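In the form predicted on its own, a lone chain appears below as structure tokens.
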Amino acid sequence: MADTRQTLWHILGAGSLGTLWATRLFRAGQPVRLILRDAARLQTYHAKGGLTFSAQGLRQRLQIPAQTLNDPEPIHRLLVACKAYDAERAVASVATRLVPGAEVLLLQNGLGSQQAVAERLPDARCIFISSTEGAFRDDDFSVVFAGRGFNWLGDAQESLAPPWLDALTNADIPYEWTSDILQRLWRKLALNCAINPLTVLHDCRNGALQARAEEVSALCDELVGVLKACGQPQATEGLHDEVRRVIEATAANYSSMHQDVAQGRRTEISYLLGFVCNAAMQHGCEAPLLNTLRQRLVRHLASRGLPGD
């Protein structure tokens, strides 16, 4: 592979986390290309004058180069930062541009989409990311860095870390390479399933779940059983305590799923509750509370005119 300092980062998905990574890498001197849907989006981007990055009250506009899906430029390293339900289709749209041995970093919530993409790209190295960082868009092509978190990266097929991870350190992107990324993804999946659906159904901020401790604890009990049945016992250690800590630490925040519903956007229910419930069924594990929660959420989404998958 070429010198990692010269390897382009192609960013597919101009949402909050995709633009957060793009702006930090670009500010650190890394070559970055945004991949946008079509010529109309590219024109809108140029009219905006680039990406705006906001952190700690400071705003900076960055003229990061951008291109469309059908640009002929070969892709050596691709960060896929779109929603889980769009990931496979998005990667398929640029698959012919990937060079043999390309690295594809998958920054999606939940589980299921990462495996689907990896199966579609047998000649690429797929690296999964579990992130707790917070960001939101306050305008089109404008991202606000809302909460410093952490990123775990790993390859489910190969434990050896890639040589370019220092690029993340230089870009002030906190990370750790892990040989068991699936454990991290299962853990985050459980956290999301214990918190996000309830905030939607009760239309509340995360902190309001402190008054529903018994409901949350019962869900955690069931999640522990499912994760153990799925061969992920380490992902269950201290789960109840961590869920309580997350609820307390993010008390003033609305969950990402609540924000999606409030703004009339499709949720990632299939890759969160849907994945857990299907996994429980496949492993013969009873999960009545989780299945009921999924059904309630599907009905609620339907009442808002949103899909339940």
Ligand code: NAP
The other form holds:
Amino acid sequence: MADTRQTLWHILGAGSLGTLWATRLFRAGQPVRLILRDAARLQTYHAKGGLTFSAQGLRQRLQIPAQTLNDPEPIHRLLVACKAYDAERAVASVATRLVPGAEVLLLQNGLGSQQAVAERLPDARCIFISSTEGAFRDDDFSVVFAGRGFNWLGDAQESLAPPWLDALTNADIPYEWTSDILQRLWRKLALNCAINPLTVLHDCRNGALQARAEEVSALCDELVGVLKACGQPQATEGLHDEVRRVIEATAANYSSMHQDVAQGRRTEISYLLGFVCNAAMQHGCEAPLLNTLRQRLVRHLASRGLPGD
Ligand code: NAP
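For comparison with the form predicted on its own, produce the structure of the form predicted in complex with the ligand.
Every component of the complex follows; first up is the chain already shown.
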């Protein structure tokens, strides 16, 4: 039987999180291939001399092998590290390369994109990841590891962990296998909906929401109702308190959505607030505050020339 620890990792999307995973796996001696969108991106990558990774003031350049979407190499284990709005299309571009029973690990924030990918790939094992690690690009193919965090991995169809997870331990990737990954993703989604859109609309750091406690609390009330209607009651436990704690602990930070808007980047709204509003509607659950928030956010994004989806 093949040594499962040495299964080749294909990493689709060499952005912030894709690079963070690729560099750690590569440095741990695991075989890694980056999948870039086309020959032009591959050429740029080679011209840059590989991926640059910075952490704790140290910079390192790694020449991780890379290829394009239409490379013929079969894929056994795919880590999808695109934004939620790119994930389904990117995976579709490599679908014919996936061997039957391939593992597909999905790093996307929010909900909706993971399910769309899983529906497209009935022969693959899709593993969802909820990540609180932080990384950002300071240049093309150059990434800074910004914040220690954690990764929860789980499979919505099958609770048994795959046998190769110690490959992540060897690569210093902090993780835990969870038998209820959807609950984790719903919880993170609720935290995001209670905080991030308001920071964009009020153009403020997270901490400024302490002065808007009533508005935040009313949103939490509604989120609790929606999550319960969607069959996620456990994801609502202590939500109000955790939202307060997160606002306090990250008071000096700008939320990820605020950073996206400030830098003129498309947001993942459809997989965050948009997903929650649609889920509420499908379950016949009234969510007037969340819907109004979504409309205001979409208008705000349009005024900045950004898409509302
Ligand atoms: P990112 O830096 O924008 O990277 C996304 C990468 O995907 C880019 O390199 C992009 O390529 C690539 N890509 C998109 N479509 C592609 C395609 N069709 N073929 C090949 N490559 C394609 O995004 P990120 O910050 O890593 O975020 C990825 C996901 O992780 C998001 O859902 C995000 O919310 C989540 N997340 C991020 C962080 C974080 O700290 N960054 C933390 C937690 C969760 P180009 O370079 O060619 O544009």
